[in-house]
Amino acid sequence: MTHTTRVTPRSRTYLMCSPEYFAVEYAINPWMNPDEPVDVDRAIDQWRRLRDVFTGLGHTVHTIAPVPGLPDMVFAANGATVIDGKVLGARFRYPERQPEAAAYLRWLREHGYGRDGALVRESVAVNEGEGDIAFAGRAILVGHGFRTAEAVTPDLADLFGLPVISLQLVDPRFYHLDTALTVLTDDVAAYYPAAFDDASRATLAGYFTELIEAKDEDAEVLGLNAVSDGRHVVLPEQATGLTAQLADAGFSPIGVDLSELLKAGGGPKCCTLELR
């Protein structure tokens, strides 16, 4: 049965970074090994199948310029948190990441954000951004456990006005929330249960009507970096057990290979930062 909250996917705008100077020059989570060679050409296309994916939806799709020397810059997710059209800058755990946070607020700046009252507010507590921080419409959720600090809750809560849910992630395979979960529409999520905590499995229990269970073999090829417009889901081809789990729930899955930012341990949410 087609749930009707699955049936007319909402118009989104996101933030993109083309990986022109993409590389894995240093191993700050399991799947990046420096030693594995990166076929930079290759994972420029398959980017911008992932942007043209969206675009083909009816999204809107800014893109802020690469920079030299920060071969993560791709990962846009992690740039920042926007919701309201208020703006959370991230504060990167690792100092090889670290400039990226101001690469993205100047962006947000230069376009609008802060302007007419809109609060950007830099953050006092490591953060990466929708990396691990989610909005899931009544609530905002947290993980933390690897890169994301537990004390940026009060400065979600207070800059947001939403409620903050903390989730504790074990699994280092797993080591930013949206790795380990996407949320679907406001009450619909899929996750992997062995990547949190029992508290916070019986937490997502608890606040979503609805939890489609990741297989191991899915999880292990990062298909729950997915993005969804309600709808449709933007997750990786290579999910194949995951895509037929969200056709069998209503979705309208859409797989894309990006098997070379996988090298990164990188996806389509990776890729994506929603301006909100």
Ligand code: ARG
Second form
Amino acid sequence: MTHTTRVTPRSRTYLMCSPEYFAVEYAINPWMNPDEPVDVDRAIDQWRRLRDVFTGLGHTVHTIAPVPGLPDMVFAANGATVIDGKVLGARFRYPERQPEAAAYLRWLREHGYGRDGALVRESVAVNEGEGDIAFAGRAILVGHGFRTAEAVTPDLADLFGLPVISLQLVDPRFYHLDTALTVLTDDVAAYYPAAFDDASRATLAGYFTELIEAKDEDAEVLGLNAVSDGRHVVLPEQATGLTAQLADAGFSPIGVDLSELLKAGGGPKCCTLELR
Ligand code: ARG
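Output the structure of the form predicted together with the named molecule; the preceding block shows the form predicted alone.
What follows is the whole complex; the chain from before opens it.
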């Protein structure tokens, strides 16, 4: 199936955090092995290439200063959820990452969010930002099972004024929604069916008009941890099958290598918080 027209790419604004202090010092997901060495210089090079891909596509990239002692802070997607200028702060499940929430909120406040005091909300419920919360145009999708608590639903619905669709993640390798599903346009997503329970698969089939199903080998290199601007889809270059599927579906895939960050269970989307 070949589509000649996709949604026009819309320029985006992203927040990223350099992996200067990146390390795998603890294991909070099955990808992390503190005994396996990481090459920080290589991680920085790979991260810079990702940033340059975004700016090359015409997107704006802001950066937040990394904090020593917070080795996962490079995964900016987890730092907050920002839709329509409103912010829901993150609350991390594991103590190792909990201080990141305040750092991201501080950056957002310093950059004008919540200047009137009303639109930045801290969360009582555990939620790991865009790691588990995906804006899909007419609704917000939330992944549960490993990190984000169900209790975040009323906060999301109330703050952003959109319906909230809960999805159950069932495979610990795909511990955040953004490792198992990527929203490509308001109507099209790619996902890994085996990462969800039956009810969630049915929900997704009802919501999206087109669903691209990733194969095991592409999901297993975190190929779904992708960033779409409506046409260009930045994804791990190792996900060759998914790259071909996206091209067949009329998107312009762009592969990047984030092999060092994959050692922490991260990919391009994890490094990217969209400021809407
Ligand atoms: N090591 C990090 C963790 O387990 C990786 C986070 C990846 N971020 C994401 N948005 N999936 O929390």
